[in-house]
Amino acid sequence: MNLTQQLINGLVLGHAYALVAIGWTVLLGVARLVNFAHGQMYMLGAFVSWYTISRLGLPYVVAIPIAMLAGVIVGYIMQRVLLQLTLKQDLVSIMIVTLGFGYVIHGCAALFFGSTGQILETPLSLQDIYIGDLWFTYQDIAIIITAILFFIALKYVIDRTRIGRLTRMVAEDPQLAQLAGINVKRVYLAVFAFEGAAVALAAALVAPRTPILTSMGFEEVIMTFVVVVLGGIGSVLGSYVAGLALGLFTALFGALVSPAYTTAAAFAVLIAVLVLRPGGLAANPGGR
């Protein structure tokens, strides 16, 4: 086993996990709810990217914003349907409805794109880089750079801008924020639209590394859940660190033990971390 190669694989995989999870991190941090259609939205973004390039003949740089637009539309429609449940904080109904949305997206994607797996090839994924025995692609570099820039920008927006202050107020107390004159409905709609755009961006960047299947959403939502919980609910920095750590762990575990047990091992790590640090990796052991 080439340890350096596995570390590179883990670095790329970790940034991919973090990028896929970022929309869910913001959703949990602001709306205090889980979207179980997140994986299917990822799958849809991947298929839209593939269709735009392979069937419409448009360049990759155009396919990415088109996929993001599709994600925004799906996220907006979903929250319009869920709005009253969100305002009531009816979490059980929200989980059921988002799970149903996931199956609807899955069925529509299978009907429109077909159930056959596809390969998304981009100008970046076709360019290999060799450094001695080490191998990676320009697509891998794009994933890492985009993830880092995305997290830096999001951290700045949440901590330093008026939009960030409004979203934090809604996250802390929606009723009080509404009494303060904040349009809570608009904030919720914006957060769901952002989640859709973020997961579609992740799909357009990460999907070239794997076959695109209509069934791919389940594994994505599982790994997203692990990253978000490990990082601490709603913590942007925590999600980045957790995604990176999970990617390195998965790559090394798959090489040293077996790729078949990586998901089980990831949940074992999740259980261990939550026992030792219930707030996740971002928690402050000494208090708030």
Second form
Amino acid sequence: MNLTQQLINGLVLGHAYALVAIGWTVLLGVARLVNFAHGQMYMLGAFVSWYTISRLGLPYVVAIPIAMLAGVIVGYIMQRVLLQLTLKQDLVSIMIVTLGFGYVIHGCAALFFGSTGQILETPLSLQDIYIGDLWFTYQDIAIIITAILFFIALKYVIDRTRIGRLTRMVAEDPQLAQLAGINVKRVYLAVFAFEGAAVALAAALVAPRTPILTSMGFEEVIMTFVVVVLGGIGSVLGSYVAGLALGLFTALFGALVSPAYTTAAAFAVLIAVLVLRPGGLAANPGGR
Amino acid sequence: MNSAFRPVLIAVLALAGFFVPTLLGGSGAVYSACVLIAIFAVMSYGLDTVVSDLGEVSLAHTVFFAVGAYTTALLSTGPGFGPIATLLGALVVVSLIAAALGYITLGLREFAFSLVTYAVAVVGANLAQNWSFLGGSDGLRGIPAFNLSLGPLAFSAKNDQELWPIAYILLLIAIYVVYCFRRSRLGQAAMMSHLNPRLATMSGIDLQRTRLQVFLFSAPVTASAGWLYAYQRAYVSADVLETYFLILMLTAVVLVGRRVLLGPLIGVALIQVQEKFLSFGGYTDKIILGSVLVITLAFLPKGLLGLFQPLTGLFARRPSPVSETRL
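Could you please show the structure of the form predicted together with its partner chain, as a counterpart to the form predicted on its own just displayed?
Whole complex next, starting from this chain.
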């Protein structure tokens, strides 16, 4: 095993995990909401990008915003349906509804895109870079740069801008925020639309690394859970660090032990954190 | 209703239920659908107590279902155990797994609890697909037919029609067990800790213990459905861990109305009838099932029964007590 190569893989994988988890981090940390359809929205983002490039013949740079637009639409529709439950803070129903949505998205995608595996090829994923015996692609570099920029921008928006302040107020106390004149409904809709766009962007960038299947959403989301929990639910900086750590861990585990059981290994890490640090799960409203 | 008359009526209804497949024509497809409805209803009853009574969303119940099926497959194909031994084995194994999971998630509530149980479901599917002990992606084949012999009595079920009595008895037991649970001290403690955790604590209820106990109660119910499912299909593979079962269970639990004793049964029956007799193809059925789940929760918080509530108000002479479990 080439250790440096595995570290590079881990670094890319880690940024990919962090990027995919951004939407969830904001949703959970800022709005105290969950979305179990996250994995299916990732799948949808990947397939919309694939369809735009390989079937419509449009360039990659056009496919990304189209996928994001699809994400925004799905996120918006979901929150429109969920709005009453969100305002009631009926978390049990919200969780089940998002699971149902995930199932519907899976069914729709399978009908429209078919159930065979596809490969999302982009101009960046086809260009290899060799340094000595180390190998990576321009796609990998794009993932790392986008993830870092996205996290910096997100941290800035949440901490320093009016929009960030409003969302944090809604997360802290929706009723009181409404009394203070904030349009709570609009904030919830915006947060869900953002989650849709963020996960679609992540999918357009990360999905070219592996073959895509319409059934991949179920398993895809587990790494996001681990990142969010490890990072201290809702913490933006925590998610980034947790993503990196998990990426390095899975790359090394896959190379040293068994690639088939990386999901199980990531789950073992999750359980270890839960048992050792149960207090670490306490969500910090308005996530920093 | 006259309290002396009630048990007789229930007994008559229970007996009549047994002849439903015959009344519907008694064809192979009808028996097959009825057996599956009974099995999936039992599976859903396990989850029902966690979702409706405890107010938590466990997404690990597909794993309990799979544990029941896999344990049955392993014990019947390897050492050649009969149905009673495999049932006991399945219940023991699932109780151990549920206890471990319950212990780990003891301090977790709401989304954190659901998140971890979801992860358990994904890892369970991952293990089942890759672990050769569980047959890997091929699964475990060659489960012998359901064959029960107690002394001079022998019962053998080679097809769904012959399996129906077992499925129906299992269903009745599950319904009775859930009925008793709702009237028990544990059931009431669960309801109280769901509705008002602070009040429950003040009245001396140990929340974590209650949660663990309900979890331990519900897992074997779901696993017993897995036990019969293994015999019904004669093989078990990783597809028992598909999201389909999770969505099916959740929809069945919420569709008719929560804490309605026959709710999960009616829910499963409606879904299965659509899928077996009015199917639009696998993916469209997926969209239908998912949409039913979404629409029920988002727009019919009281389930289908909520739709009929204005009508029942027309005939009711006085308001019925809220706490009573409806049949």
